[in-house]
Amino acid sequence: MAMEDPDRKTEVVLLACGSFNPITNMHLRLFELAKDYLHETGKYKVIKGIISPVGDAYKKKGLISADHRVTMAKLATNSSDWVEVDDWESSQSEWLETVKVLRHHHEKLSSPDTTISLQNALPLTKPGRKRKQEPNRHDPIKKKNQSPDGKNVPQVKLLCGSDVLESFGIPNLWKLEDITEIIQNYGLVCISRAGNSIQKFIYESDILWKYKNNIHLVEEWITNDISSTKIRRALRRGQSIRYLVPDVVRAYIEKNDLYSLESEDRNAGVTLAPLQKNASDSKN
């Protein structure tokens, strides 16, 4: 039986956007579940995971400062050899649509310097095995996922839970053209609980159905109901969050006394940035 050539697999970078208020063990599990699923297809090789906390301008109720949320995410991923935190989105003065964050990371990966650094990060050929020499060829036609210098560019896929996918149906939360670009150009890896009706949601949406082959549904058989909302609630009530978040994150929260009744009222009564922006755009 012929050995499968790893070079023929599509390299993937998983990007998770969100509040991470605070980051939990479940957020980290999403990356592991997605990586396992994509590798098991035999078609993909996940080379990096990126956590991109949203900026303060998102105006979500109870959202504490991006500085704290980014710091906690970095603490949580210190022990990971493939998931990292990027603060580009959180450092913007205005709220950014998710599609713009995807574009940013795709462009970043397309730059020659990034391509070289990613190649250096990949494992070298095993000792004693020589890579098969490619015959000389004429300049190849550049493929869609190739950088200007002809190097293959990893695909950036949006990693999310089923709640994000279902939020596509909330009026004015997402622009239709943004949903189309996200799914058509990048793709989704959506983690859903076993028995979830997310397939029915896709069936009932014409746009999701059209690009359903670019939506990877990953069933989570070991159910985990941890959420940032429940973590904050427990903290407000003086209850333990040990084993729900990484210990370093728990220690940081306690040291800085981050979540309280007062912090939960932050942005109360303020319209969420995307709802405000998209409702305004639809009137113009």
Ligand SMILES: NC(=O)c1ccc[n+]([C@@H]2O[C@H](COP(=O)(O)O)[C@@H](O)[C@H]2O)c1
Contents of the next structure:
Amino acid sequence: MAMEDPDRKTEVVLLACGSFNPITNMHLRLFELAKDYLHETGKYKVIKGIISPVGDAYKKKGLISADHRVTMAKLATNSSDWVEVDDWESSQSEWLETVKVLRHHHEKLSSPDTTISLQNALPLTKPGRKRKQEPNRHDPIKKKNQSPDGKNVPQVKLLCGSDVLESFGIPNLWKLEDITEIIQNYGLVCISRAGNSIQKFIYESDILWKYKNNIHLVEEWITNDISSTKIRRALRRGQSIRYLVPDVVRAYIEKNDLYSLESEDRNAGVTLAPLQKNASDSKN
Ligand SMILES: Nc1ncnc2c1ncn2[C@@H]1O[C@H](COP(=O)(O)OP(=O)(O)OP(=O)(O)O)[C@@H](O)[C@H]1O
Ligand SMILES: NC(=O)c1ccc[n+]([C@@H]2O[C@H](COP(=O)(O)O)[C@@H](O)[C@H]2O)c1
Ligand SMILES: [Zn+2]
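Alt. form predicted together with the named molecule, vs. the form predicted alone above:
Time for the whole complex; same chain goes first.
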């Protein structure tokens, strides 16, 4: 890659998965921070950002309908020329592991003209390892990141905050094989706060340590503590959320009266889908 043409940069698509309940200015900032970081390495060209709100079947407490969350994310990204919203994940009837969302977007980029089903979104690493994506490996016959028609396929990287990386350590939340596939085959761009313990967390995990070259840690120097939880709390208390979320999102929330004491009670007492799924898997 670098040896063939030093100016040829690896194209990257950033995928952010989460509740976006609701989308905030901080979510939009994540993309800007990650893009600046990757461009500063001199190795990557970020060509697109994708926001993929989780489906209702995720069953997180206080999660309002995906329709509203997707609409707000679309309103928020209208002013961006490179970040868009994709509702494929949220339109599935069941909750999907994040690795399946990565596979879907990878397949979509590899064959942009065909509609792909979940069945076709196979792991990058299969027995025989033909489709394994190994950064920096040079294969003279069929180059990495190439679609069947020979076009270069951009890498899809998972964009997340350090809380998501740290959630890898919560028992039953993530499968080790999923974590491995995500960081080995796709890569992670993780936005962390100055002085937090994310480096130590990687050091203490064998699997994260093994693939640490595929984990890009981006330090957020202009710290910004906005979270959806705080936005919902402010709304319940009748406080202003102006300048914390895009104005179009604020207007949409007000018009549809989206967040209340009642909405915060949605899914109360219900087990989060990944915990439910992984607990029943380990029993079988
Ligand atoms: N202030 C922040 N700094 C870094 N990453 C963040 C920040 N806020 C959200 N993220 C990241 O944005 C993605 C989507 O997160 P999510 O939808 O859970 O938003 P949230 O603001 O954390 O919401 P909640 O408060 O409901 O958990 C996740 O990868 C999360 O880590
Ligand atoms: N095993 C998994 O793939 C797994 C587990 C937990 C959360 N997730 C994803 O991480 C994101 C977390 O979002 P929240 O921080 O809003 O809960 C969601 O997109 C969710 O689907 C994936
Ligand atoms: Zn969160």
